[in-house]
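Okay, so here's just one chain, in structure tokens, the form predicted on its own.
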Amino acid sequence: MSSYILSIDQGTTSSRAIIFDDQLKIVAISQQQIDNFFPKPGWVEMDANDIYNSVLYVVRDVLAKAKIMPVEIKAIGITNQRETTIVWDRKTGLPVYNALVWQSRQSNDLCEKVIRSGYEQYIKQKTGLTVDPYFSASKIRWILDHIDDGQVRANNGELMFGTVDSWLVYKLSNQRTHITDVSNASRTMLMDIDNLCWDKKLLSIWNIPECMLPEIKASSEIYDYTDALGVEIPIASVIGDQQSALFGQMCFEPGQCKNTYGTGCFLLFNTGEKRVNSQNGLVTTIGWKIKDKVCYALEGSIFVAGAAIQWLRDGLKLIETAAESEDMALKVPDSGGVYVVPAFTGLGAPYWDQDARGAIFGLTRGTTRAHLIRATLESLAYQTFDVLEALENDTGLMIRGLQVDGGACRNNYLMQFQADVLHTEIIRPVNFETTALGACMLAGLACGAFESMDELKKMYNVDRRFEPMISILHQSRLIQGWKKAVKATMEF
């Protein structure tokens, strides 16, 4: 009999779930959308249960079209959001609160508290990040502010926090297991990322109670067993969707570096078993655990990459697809002076500026649609820029290839003006569904599908090349632009 992994892929705008075979090839995909709500400007929440039934959802629907059967399915595997936010009731299994998403705002004025009470250094010593409402911390904070009787709950143990990884596994094994992955963890802004366990000084600046969080236990082994199938699969992952895809890019070695082009963008840099921290607003944190072996990681998180693109397509009306904005940006020979700063929910990595907000810059009578569509796509290109060059100044080390996934990269042009930014090689992989495929990789690691990380490193192939095709002047003057349009939003 035929075995294979499953591997759920919950997102920020859809859950997906991908059937991979022992070569990890893909059998089939199933996704659906969901929802996302703006209560106010700079919010962003959602449903947890539309999260969790979407979940099923597409399980279900992924075994119909690959035809196989639930038995043959010999693990499961679950990337996610990762800092989105879940508070639920333990007697009720019921949400208490929307979660609210990563991208979310509304803790703005608890981070800013923090930092004025002096604590910033200590969170940033302990978690490897900086003090931002992007992270789980605020987030949780926030809830226990917002619903009757929130602290007192807590405190009593009646509320059970989770990142969307614990959420799922909590209601995939019938509510009896309550547990996150040292790489969702080390996102909560309330983990000791040196020793691997929540920190009862951070829980105290917050006033978390920590009967509320998950155990912590490593990306790659068996947690428990689900029967949303009809018969009992074991969970043998749990890891946050962009360390998955370093996982899944095969980065395994020291000074290996991926882009993923999502909702957001997210580089990953893999400082091995220790730990670096940045001096230039990147953010440390954990890759994954394997039995006893941690691996860290620099990250820079952009907010705002694949979601420009959707703002074109949903929010403007200049495209009727994503897949168009390739075709448009070729209309003209370049962006025309303009700049566009996708700054929708603040800046991230490397100037980590909450209040900045989205701008144009370079507009003239002369400016079309495709210009502006251009200018875009570029701005994904120059955010990573600005990472990478946080990066090696952090490391010094020169990056001498970037691999990249996500649903952006599919777009040649936006790959090409990437390579001429960075003036190196960008690298695209065969499969670029890469998120989905760490958390399989981890999970056949855990079940005993595959027996080791060289075994699986000769299953990688590449797709495509890109190399640098502009001049270093050329590159120098696009980027000079870039830093006065970044500088002119942030003093607005």
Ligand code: ADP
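Please supply the corresponding structure for the form predicted in complex with adenosine-5'-diphosphate (ADP) (the preceding block corresponds to the form predicted on its own).
Single chain only below; no partners, no other molecules.
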């Protein structure tokens, strides 16, 4: 009988389940879209029961597609959208409010109040994070403030909090187990990332009772079993999606980094057992914990990346499919001096300018549709340059090689341009489902399907390497133009 691992990738717009074989090859995939609700401008919510039901659906569907028996699944791994906050009733197991999604800004005032009270420095030092509604703490506070007797019920131990991973483990284990892993806990803004425990002072700043929080565990261990497929299967890994992609890219050594080109871009850099604090707008986070070994990471997020290509398609109607952007970009020899700064929702790392809005520079009578498309693609590469530059300043290291994944890394023109502006090799793996892969590998390590990380490394297959093809002088001219464009955007 063969053995397989089932990986659950629970995201903001869909839930996916992927079955991998013991050579890390994909056997079957199932995906289901989930609704997001936008009750007010800037608010994003989901129904936590929808999240669980969609996971159940894809888990059962993928098994049918793979044509294997449940007993052949050796373990289940979970990777999830991070920070999204769910509070539920301990007795009934029912959510007391919609899930507040990571993008949601409804707890902004609560964050500002905490900043005004002078806690920003303490929070940064304990959690590695910038005070922002993005992270879970203010979202829990917001829910307790907006349900009947929220604080009293929380203090009495009647309520439980979890990020999506905790919620799924709780439901899949028939409400027996309330845990999270270090990578997800590091995004709550309640964890002391040096000692890997909930921090009493942070809990008191946000007035959140510890009894509602999950137990913090490693990212690779058997937490409990689920009978969702009719037989008992161990749940053997839990890890946040971006950290999972870092692991799935086999960036196990300090100095290795990956960039995921999805709707936004997330660049994570392995700093090993050492926590590195950023002076340049990046956040410090936990990558994973395996047995007693913790791996830290620096993270830079870019809000608009693939979303800019969607804008070309749906907003400007310049292309019909995202893939067409590549052919169009290659119709012209260069961007003709055009720069697009896609700051549609402000600028993320390393600028953190909430108020900035998008801009286009360098237009002439000769500017064509192809130039605009090419310049928009290039903006993904320039934004990545900015984050890597911040990383190099923080760590004093020169980055040698960037591993890429996510939908937009299919675009060969973009990847070549990325190699050119970074003057660094770009490495694209055959399997760029790295998010699901990371959770699969961690579950496999916990249940003995894989013996070691060295064994896993041998299974990394490169699809293509992109080498820089322009001179340093040419590169620095391109970057100079981009920096001018960003500066003008922020000053506008």
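We call the rigid core whatever largest set of C-alpha positions still superposes within 1.5 Å between the two forms. As the structure is a computational prediction, the values presented were derived from the model and not from experiment. Residue numbers count along the first chain shown, from 1.
In a rigid-core overlay of the protein, Trp482 has its C-alpha displaced by at least 2 Å between these two forms.
A movement of the C-alpha atom of Tyr225 falling short of 2 angstroms is seen between these two forms when the two forms are aligned on their rigid core.
Once the rigid core is overlaid between these two forms, Asp61 does not reach a Cα shift of 2 Å, moving by less than that.
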